[in-house]
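Quick heads-up: it's one chain on its own, the form predicted on its own, in structure tokens.
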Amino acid sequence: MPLPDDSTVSLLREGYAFIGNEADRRGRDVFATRLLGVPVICMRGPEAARLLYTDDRFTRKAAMPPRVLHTLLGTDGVQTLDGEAHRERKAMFLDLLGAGQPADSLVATVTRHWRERLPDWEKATSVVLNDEMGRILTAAVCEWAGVPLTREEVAGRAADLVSLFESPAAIGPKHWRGRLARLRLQQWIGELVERVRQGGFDAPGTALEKVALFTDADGRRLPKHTASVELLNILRPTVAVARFVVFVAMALHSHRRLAELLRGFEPESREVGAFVEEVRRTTPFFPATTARVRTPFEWQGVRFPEGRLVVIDLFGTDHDPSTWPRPEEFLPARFDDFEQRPNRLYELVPQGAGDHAHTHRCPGEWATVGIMRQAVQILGRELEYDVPAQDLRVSLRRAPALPRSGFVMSGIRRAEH
């Protein structure tokens, strides 16, 4: 039986919506409870995001459950670091994935792979967009990162990379498949790291080379295990963008008039950008992130004792009605003036909050947005297709969430302009 004030049953029943719903029930955006008997503090909203992402009274050490480390994130990766060690490691990721040319080069590689795949789509009776994008993104990011991958290997590596983010919340065989997938992937990448370090594999200027040869403040290279974790921290999140692409397709399908209007705009336009940001805001992507209290304090009437686990609701912050009026409605126009909003780094947080260089905000965010803009271009302007009868319901009890059918497309053909 759950302990008094244990919210496990509500969490299992409500999924992504739990913290937001509980905050509404309690009339406050920060509250203490128990999950699986463990005391936790749950928070949502921009001020909570600012607190957790920028305050040095929190630490990321021992904050993630072991089942998440052994599937999604890996051990000893950048997500587990604090302070200067985190900033040094994060700088490597920003050098590879930051705004401008680094992100643009990955987006261009993904777009090329996607367009090369379109003739096969046209020949097929139907395709499942989620499955196709997993394979396209795997092939593209591996090429971009300098990781050799034959055509025959793509499906297997894609399945393993997808398993990393589908298994943390799973119970039973699906979870253990994720653990085995991580072991296979780390062995594969670890062997490539060793070959680069020994001069037996040439990958100049690539992510593989930069991660393999990265040195920390004391001039030491990362252990092979850690280097493999960090390179997977580039490959795995890129493949996870397939989820966002599926929700781009869902939004285009659900909002036909808006989709027609977008046909007149290029991917770089403000109009496409606003549409993409609203997809990111409404998509149930990564539900929450965690930290532990390093130094005890009190905030908004709640005591934060040392060592206490704290959960920030990313999905709930993106649906916080105090920031986003009518949060369940799809309204891209709400982003028309978003860049002028002083609190914007803590209001839209599907991939974390704050400044990328100094917080745990995802360094792949620019590439994510770029790939989604190209998805609007390809799905909304370059292709025509039918969406046959299928189950497009999205359960908020599944993490990461996905339409049950994976979004099936049929009768795919090139658009006539």
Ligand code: HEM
Contents of the next structure:
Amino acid sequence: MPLPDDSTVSLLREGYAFIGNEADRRGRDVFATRLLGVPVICMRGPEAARLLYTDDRFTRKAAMPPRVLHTLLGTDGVQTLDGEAHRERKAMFLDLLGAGQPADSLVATVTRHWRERLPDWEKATSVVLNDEMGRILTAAVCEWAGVPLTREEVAGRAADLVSLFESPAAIGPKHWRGRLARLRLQQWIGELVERVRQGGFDAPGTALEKVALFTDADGRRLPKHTASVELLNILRPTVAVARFVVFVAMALHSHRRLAELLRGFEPESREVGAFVEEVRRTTPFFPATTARVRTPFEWQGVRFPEGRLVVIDLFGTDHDPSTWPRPEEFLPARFDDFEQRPNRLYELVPQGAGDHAHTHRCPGEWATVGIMRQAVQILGRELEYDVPAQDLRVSLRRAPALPRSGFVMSGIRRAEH
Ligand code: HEM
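Following the display of the form predicted on its own, present the structure of the form predicted together with ligand HEM.
Next comes the full complex, and the chain you just saw is listed first.
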């Protein structure tokens, strides 16, 4: 029997929508409840995002459930650090993936791999976009990172990398597949880290080399285990961008007039940018993130006691009706004046909130947006295809969400211009 005020049943029933719905039901954006008997404080909205991402009364230590650490994230990675130790480690990621050349080089490698695959798509009767992108992104990010991978290995490594983000919320065998995949992947990358450190492997300037040789302020290298977790913090989420590519395809398919209009615009254009931002805002992907209270305080009439788990609803903040009127509608024009909005770092938060250098906001955001812009270019301008009858329903009770069919495309051909 759930305890009084335990919201586990609502969470299971409503999935991604739970915190937002509950906030609407209670008429407040911050509320205390229990999930699986554990007391938590749930929050949504830009002010809550600002609080959790920037206030040092929170800590990320012991803030993630073990089932997430043993699959998705690994232990001792950048996500679990606070303060100066976090900023140092984060600087390494921003050096590798920051705006401009670093992110662009990853996007260019992905785009090249994708284009090389197109002749096979044209020959095939049909392809499942989600599965194809998983393999294309795996091959591309490994090449970019300096991680050797033969053609024969791509499918197996892709399956393991996908399993890392498919398994945290799963129960039973699917969850255990994710744990095994993490062990296998860490073993693989750990051996490469060791070879680089022993000088037996030449990977100049690559992410593999930089992570393997990274030293903290005391001049110490990362333990081999931690180095492999951090390199997987680049490989895994790049493969996860496949989900956003599928939701780009879904949006092009559902909004034909918009898709037609976008044919007139280059990937770098403002118009494509606004479309991509609206896909990121509306896609049910990373549902929420967590922290623990380090120093007790009170906020908006709610007591935050020491050690309490606090959950910020990222999906709910991206659908907060006070920031995004008619949040369920797909309206890229919302982004026309977005750059001028003073609160923008806390309003659009599919990949975390705040500024990248000082908070846990995602350092892969520029690469993600770049790959999605290329997806609009390839799927919306360079190719024509049919979308045969299939089950495109998206359940909000599955994280990360995906149209059931994975988005099947058939009769793929080059567009005639
Ligand atoms: C698939 C699209 C992506 C989504 C939905 C996503 C989502 C997120 C979110 C929500 C966070 C913040 C989590 C928190 O507050 O603890 C985050 C952090 C992070 N992301 Fe991403 N991400 C994506 C792509 C990428 C890419 C492409 C990379 C690298 C190539 C990347 C690397 C990271 C790392 C290293 C962190 C931890 C940052 C820190 O703790 O300071 N992500 N991501």
